[in-house]
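Coming up is one lone chain in structure tokens, specifically the form predicted on its own.
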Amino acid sequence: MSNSRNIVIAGAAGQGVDSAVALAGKVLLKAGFQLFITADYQSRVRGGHNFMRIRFSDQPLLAAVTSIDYLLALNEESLLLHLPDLKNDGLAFVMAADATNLKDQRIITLPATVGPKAAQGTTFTGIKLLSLLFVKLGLSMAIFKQTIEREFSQKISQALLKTNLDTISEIATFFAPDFPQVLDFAAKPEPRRMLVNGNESIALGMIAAGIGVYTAYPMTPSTSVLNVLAGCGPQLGIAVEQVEDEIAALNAALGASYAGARAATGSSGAGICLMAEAIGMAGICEIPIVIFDAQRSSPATGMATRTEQADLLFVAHVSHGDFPRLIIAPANHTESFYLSAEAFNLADKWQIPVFILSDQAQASADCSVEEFDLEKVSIDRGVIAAEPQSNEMLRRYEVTENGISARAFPQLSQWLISSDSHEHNEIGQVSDDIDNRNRQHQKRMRKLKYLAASLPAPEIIGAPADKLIICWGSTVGPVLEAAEIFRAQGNQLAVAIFQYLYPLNRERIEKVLAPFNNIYTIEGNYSGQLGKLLQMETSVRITGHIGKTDGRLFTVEDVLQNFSKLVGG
């Protein structure tokens, strides 16, 4: 953690926290730093306490930290709330009026009179404190000004733009002579580096996969996938529809997939609940579909802007009856791009629902990544029936060894295609004949065997060791960084990263986990759901679980504290 700095910008909802962080992120990225930005906000339009962390370094970052190097408090409440996490050598920047009764040498106050007269109001608090911070960091005010001009020249009046630029200049002039500080790491500019959040990575992966239709009803924290695709859909030929509810969303996407488009929908856990019956239809009709679940604190409405990893067992069993499905959980933003693209290939190949599990912590976190490589994305539509000489019935549900039957697309083929949500025979006609039922049911379920056998084992980092930590999704970043620190302190600890959560490749998993006698899970849920799934599906036995259910993300310090408890028994 020493080779990075952590900035916290805090204030009330509606006070400009998000805008200040967006500007800071762009400036730091342009300056050449690697970033990891996380948000903590209440489900309120105005009022309530919000804060965001901007961690920057010369190395890639995949986790947030609790300890604060620089605090920008937009009001007095924020200063009081976050001072306990400010490092002894950290600094807090605040307007003088918000720190009148505090005596702390770490607090740097900015008089309201510093800056042009037109910038005396609270509207300019964010830009003033950012200017103060960037002077302290020794960052280029030219980059800051260029960012302001690029972001706001078409959005605000020229007079207001000039006031912002003059504010930056005056604060830099006022403080720079007495404010030198050199970071102990240097920026490494990279022109192909970009700043994206988890949901943007998912959406870009869908685009790379050739998605044709995306349908959804807005639900935090999945909505930004809908927004991204809606914004570029007309230019890319993607049909994007905000429908009346989640039931309609999945049914519409299934219709599009049946007709030949690559289709997906997205929601959070409560929305996936509404999709349960349609998920079952996808299972029996063997319609490829990608379903994005950005998890949040539950049950019911839960805490709409908070995070959790508690949908895994639900998604593994959602809808009635048995049918195959696949669950993927990217561990970071780069994986979110490539695995979401691969999800469409797997859905098409196996003709099943494929779930992409993320959560609020991952969905809303911004991370600097190297530009995604489209050359690494391939498109595989699975088994398509060769065209007949004339119209004839397709044996759409032909019984095969691996459970995969050739498909074709209505109106785009000479095949006559019949499909039904009842049990059906090989040509899709309704049938409850005993032998037919057994053949069709077993055909579908055989996919699980062959699919599981094709999936990789979890990646093991830090072996050999006497203890193993299992993690997935948004917990991977903080676990990896904490484990590295923990090992540097002389402790043995290995980490297993799971990307494919269901079905489980039993043989490979048991082989790579066999050397470990003490296996713990770290998940953002109460019950250790991946651990339970492993014990249901394999011979692996879990020693203990480290859970988090307060709706807040795991930081590196959170994980380190729990590792210390493991050493102590």
Second form
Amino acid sequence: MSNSRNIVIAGAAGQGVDSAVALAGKVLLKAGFQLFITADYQSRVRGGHNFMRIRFSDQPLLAAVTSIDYLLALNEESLLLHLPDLKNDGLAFVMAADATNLKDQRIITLPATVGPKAAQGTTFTGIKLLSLLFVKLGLSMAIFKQTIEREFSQKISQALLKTNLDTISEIATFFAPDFPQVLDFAAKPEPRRMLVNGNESIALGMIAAGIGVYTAYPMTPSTSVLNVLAGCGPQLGIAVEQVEDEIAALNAALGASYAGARAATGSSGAGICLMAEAIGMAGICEIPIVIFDAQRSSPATGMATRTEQADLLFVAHVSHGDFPRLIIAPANHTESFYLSAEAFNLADKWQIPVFILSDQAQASADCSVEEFDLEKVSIDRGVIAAEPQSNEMLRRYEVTENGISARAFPQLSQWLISSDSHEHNEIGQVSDDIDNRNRQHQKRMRKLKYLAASLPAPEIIGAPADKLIICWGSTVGPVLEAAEIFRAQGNQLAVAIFQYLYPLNRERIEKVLAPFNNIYTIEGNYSGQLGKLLQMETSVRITGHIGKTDGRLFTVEDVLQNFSKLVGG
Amino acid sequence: MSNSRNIVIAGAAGQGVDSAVALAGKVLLKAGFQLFITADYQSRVRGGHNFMRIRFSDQPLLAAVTSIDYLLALNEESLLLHLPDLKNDGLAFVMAADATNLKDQRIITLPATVGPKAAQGTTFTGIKLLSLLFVKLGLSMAIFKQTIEREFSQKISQALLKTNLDTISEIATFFAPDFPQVLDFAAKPEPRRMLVNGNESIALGMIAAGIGVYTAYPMTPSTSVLNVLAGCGPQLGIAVEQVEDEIAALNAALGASYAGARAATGSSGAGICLMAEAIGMAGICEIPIVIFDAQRSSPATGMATRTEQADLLFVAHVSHGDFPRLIIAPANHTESFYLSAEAFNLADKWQIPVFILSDQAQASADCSVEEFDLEKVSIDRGVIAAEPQSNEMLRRYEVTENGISARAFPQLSQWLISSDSHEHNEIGQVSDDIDNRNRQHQKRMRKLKYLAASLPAPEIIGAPADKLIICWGSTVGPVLEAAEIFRAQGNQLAVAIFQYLYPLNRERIEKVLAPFNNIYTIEGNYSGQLGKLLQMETSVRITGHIGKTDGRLFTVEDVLQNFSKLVGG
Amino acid sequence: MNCEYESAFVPQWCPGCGNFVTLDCLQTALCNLNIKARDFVIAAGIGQAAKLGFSLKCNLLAGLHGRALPLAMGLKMANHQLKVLAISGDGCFYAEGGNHLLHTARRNLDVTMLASDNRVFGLTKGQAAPTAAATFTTKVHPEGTGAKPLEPTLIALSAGATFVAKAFTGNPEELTSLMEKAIQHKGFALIDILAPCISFNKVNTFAWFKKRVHSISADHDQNNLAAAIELAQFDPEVTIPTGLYYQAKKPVYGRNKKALQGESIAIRTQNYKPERVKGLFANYQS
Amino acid sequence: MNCEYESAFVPQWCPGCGNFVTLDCLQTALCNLNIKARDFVIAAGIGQAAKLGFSLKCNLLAGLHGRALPLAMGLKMANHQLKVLAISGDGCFYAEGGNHLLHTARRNLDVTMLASDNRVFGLTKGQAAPTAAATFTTKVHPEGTGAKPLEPTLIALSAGATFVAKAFTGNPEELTSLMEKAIQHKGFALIDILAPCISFNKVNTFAWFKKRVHSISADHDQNNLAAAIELAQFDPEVTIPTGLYYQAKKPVYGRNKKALQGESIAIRTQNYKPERVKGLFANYQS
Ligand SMILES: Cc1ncc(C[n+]2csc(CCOP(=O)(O)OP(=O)(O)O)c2C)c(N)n1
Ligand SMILES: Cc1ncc(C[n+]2csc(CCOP(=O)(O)OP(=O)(O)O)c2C)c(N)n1
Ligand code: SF4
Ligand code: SF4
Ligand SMILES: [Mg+2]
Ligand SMILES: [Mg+2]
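Now show me the form predicted in complex with another copy of the chain, since the one above was the form predicted on its own.
Starting with the chain above, the whole complex follows.
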């Protein structure tokens, strides 16, 4: 945690916390820092209390921290709420009027009078406090101004823009001479570095994979994937639709996939519930489909803007009956891109539903990543049937050893293709013949076996050690960083990162986990869902589970505290 | 299998296999036999091939057998299809025209000329062959005639009725003298004995429990519960509605339960899929609800009239997030009654969704049972809040040690009651406060822990033995009978019967299963779903799984064959 | 207003949100009708409008997005003596919940459905509701929705609703009076309430609606279904009639059901004994 | 008829089932229009009527109960050059799938919806469909449904369908000709086909319908929505107009979407390369 600083900007909904943070993020990115920005929102548009954390460093960051180096409080309540987390050598920036009752050396107040006349109102608080901070950090005011000009010139009046710029200048002049505090790490500018949230990475990965159709019904925190795809759909040839409900969303996506597009849908837990039946249809019809689940606090409506990792056991078993599926959980924003692209290849190869399991913590965290390398992405549509001489029914469900039968697409081929949600024979005719049923069911289930065997083992970091921590998704970042600190403190602790959560490659997993005597799960849920899956599917036994269900992400400190408890410290 | 006989009646859809069987069942019941009647239907109204098995005995029966004592074939195809299963000393009854090409001593043909003039057509084939059979069995023709009179006098013309009765008389006279074959067991008449199918038992159990509202959308094989409840609803004060879809079905049932009725819904797997989201709502709102799932062949539409036991892992994890639920699987028709009644008590006590898991095999099997004893049924509505002085918000979600908070019903009480699908505080106001969330989530999950601890251990039959067979639901009957035979053949084999499938009482289960070195599951599914649950939730390890997914029920012979394989015989 | 159902819970809507007016009008209507808090239940969906019930001290079943009407159905089956209000937004009732509208209306369930119509998904930050114009652009619909907006009054009338009205939060008197009538109506009553979202609908603003709404002319025959259906075929971009489109006395849901006469099932449940099943056993005996 | 889409699979309906006529008429219509088998897809639901596609040699996506229209939506998104027919029964389209009807119609998706209306759930053995009369009794509704029957043509017209017709299997010529028109129509086309179920609807039999249907009078203006809506307000127990209620040329789904012009996405997909995403990276760079 040394080589980083943590800024917190806090205020009421509607006060512009998010735009101040967006701005700060852009400035710091441009300046050459690595970033990890997280938000803590209430499900309301005005009022309440929101705050965001901007962590920056010269190294890649994959987690948020609790302790604050710089607090920008847009109102008094925010100052009071967050002071307890401000480090002893931290600083709080606040308008003078918001800190009248507080005596704390760490608080730097800005008199209302500093800044141009036009900026005396409260709407400029964000800009003012940011200017103060950047001066303090010794950052280039030129970058700040350029960023504001680029971001705002289209959106606000010239006069307003000028007021913003003047505010920065005046505050810089007012404070600059005796103020700068030197950071103990240096920026490393890299123009191709990107600042993306988890959903944006996923959407970009889908685009790289050649997605053609995305159908969804809005649901926090999945909606931004819909937004990104809808935004570039016209230009890139992606048909995107907000349909009437999630049932329509998945059924339409299945129709699109049958017809030859790469198709996906996305939602959060409640919406996935409504897709349950059509997930089974994808299973028996063997229609490749990618389903994005941005998990949030549960059950039911839960806490709409809060995170959780509690959909795993549900999606692992969703829809009645046995059929193969695949669950992928990217552990960071870079993986979100590559694994989302790969999801379509795996869906096409195995002709199954593939879930991308993310959560609110990942969806709303902005992270700096190196520009995605398109050399690492390939498009593989799986087995396509050779063209027939004339119109003929395709043996769409031909029984094969690995369970995979060749596909073709209506009108794009001479084949006529029947896909059926009943049990069906090889040409897709409904059938309840005993032998046919056994052959078809076994064919589908053989895919699951071969698929499992093809999946990589989890990566183990920090071995040898007696104790192992298992984690996935948004929990990986904080666990890895905490484990590094923990080991640096002289403890032994290894970490296993799972990206492929179902099916589990039993042999490989048992092998790499064999050396550990005590295996713990850290997951953002109550019951330790990945641990339960492991117990169900392998001989691995879980010693204990560290859960978190309050809807907030794990910070590095949260994890560290738990480590100390584990080793009985 | 000695003390029983197995009749098979087979023909095309529309030929009246089912009415012949219904008639035969009533006659044999009246005569004092125990019965187990199973159907093998195709999903069509006319044509195709259907057959039913009527097994009868002087002992209670809980399973079907494959080998046939008496075959009544309504057409030639049926004769040819089922002759291979006819025992060497069995008999086939058939119209002379349907067996022209066959030389087989076991075939008894009926000339078209026997019987009254009016009954020369093919529609009387059922009655004719039944008459033949009953003469052969030495059964009282009087009972046969009485039954026909009682069943048909309202439905058919006097002339037609007379033709039926005359047919019986003429066939009896024609064959009687030199024909009777003596059964080696005697009927034991008991007028209160009932012939019910699994769904009827469940519906009767629901009625005994005081159900007030049942909402559903028709789906095979669950529909007959809807039919029974709708039939007696007007008289007993049960509001039953066929709503627009399964989503409405469960949501309406939840509304009804909140308002103070005992409420339930029912469907098969595809319909349960559509209820997924509202199941989570029941979880977080803590609304007691009973959900009946008559499993059928899967995934998706599957084989509409065929059976399977493959919904277990789905319902055990349905809906996103962690929340308590209970899954009960009656092992026979008698339990179907008592456990369905008990389901409502458990739902009310724990304020959770309770699943009654049945399947097509149980739903469509008619079994003779002793009249249900209402002394064994009690109604317990759980904790109800004491009345307040005046209108006040109920602390509906008061945090308690066992997780259970008192209920009250709108208008029936002065309490005002808020139930909320978001995370909420104690009075049901939406809240995303951290501490409140933790308290409420933990309160709910504590119920799961206490509920699990309250559940009985599975019953073990046939211990001590090295090997144990685990089974549930429709598979229990054939397994128990096969195990008895198997043990009589000098083998050791114990059987564990699970009625409570989720949550699992870990301590008790581990204890009663500890003596066995090899544990196998026999389930009507591919993956061994109960075995998987056991591995997930307990230290029990499953040695092997015997599955069946062809949509047909397990017969005693099916199970026996598998036992022989298990012991390497 | 000092009603027994006044709650301590302050609504979390944006200052200026149309829903505040709806909340006020509803309190007034309930007070005016002198309805006791214990005698009614609000069945809510999910969305900004759906939160209304949290700001009343009342019986509340705050359910899932889209499902307020099935909840209402169940409430009335268990206790047909309850007053039931189903409250939510246009996304909830007309997108996710569209099927329930059709079927609850045709059953003529005795429920008051208050639909906040802001032509947008407010809570999820500004996607098009089914009532949005074809030209409405959003992040999801940069090229416009391209779809004909759904007219809730026309659909409800076509499906069988027996009370159909449209109101505007800019005319709280009319809204209150319609609410009173709707609550007193026996049967399925819809008020589609134009309640502008100031944060996410920059097109259909208060001023925009103000310019287009007009009270229905006095010569409209409110008891004539054909006339109401004609009235409901307006161009929602041009002119929007507010007031009572249609009211009719028709048998309400449950009128044909013996189980739903007299005392409610909820009350009778308290006396149900296992013995009630006994009489059915004979059906299965020989 | 000797069409390329004749299949070896014999329909499993009861002899005399109305669906046989529908199947015949559809084959004839497709033949007459000279539509190639590779150029159309049938999206089917679940039910007796939904099985129709199994008896044609054609592209078939036999989906879930209630979901034929969303499948059709996806088919057209991936390949807007396909002819798509959605085929199922009145339970499937109007009960389980009611929401999709509203929204697919208002989007004016270019699909031909053939709804077999027998006023009953045939496959599940005789429960009331939404089109059944209030007095219709079944095992589930021993006291009658008590609900106003849903009139599909009225709902579809209200929602925005641009081709709405009713036909009767007793008049196969009219049915065939309507099918031809519907298939040629650009936009959402519904034909509600009265196709009696001989096994489970003993009320609305062939003879019953025969007595009540009549072809729409020649002076009905088929391009007038208001007139069509008026026409659709008949009493379904008394008199049922068959023929074309309404047809209009309106922008079909996708007309506003750049992605859905020219070559289909299905075809273009074959050339999509990962590099297509490259241009978006700049949005996230500083
Ligand atoms: C099954 C499901 N899908 C989606 C959502 C997300 N969601 C919550 S409210 C809402 C729409 C809100 O719009 P509307 O009903 O018009 O209410 P408003 O906020 O405009 O009052 C959506 C899509 C959800 N909670 N559940
Ligand atoms: C989700 C779901 N619910 C219920 C069913 C059972 N089901 C199959 S077909 C059908 C109704 C059939 O009626 P209709 O659509 O009118 O078709 P018909 O048989 O009359 O042609 C039902 C309820 C199902 N397959 N899936
Ligand atoms: S976002 Fe719109 S609907 Fe929601 S509270 Fe604000 S103004 Fe009201
Ligand atoms: S049951 Fe009815 S709808 Fe089904 S095939 Fe027979 S006649 Fe046709
Ligand atoms: Mg809205
Ligand atoms: Mg039908």
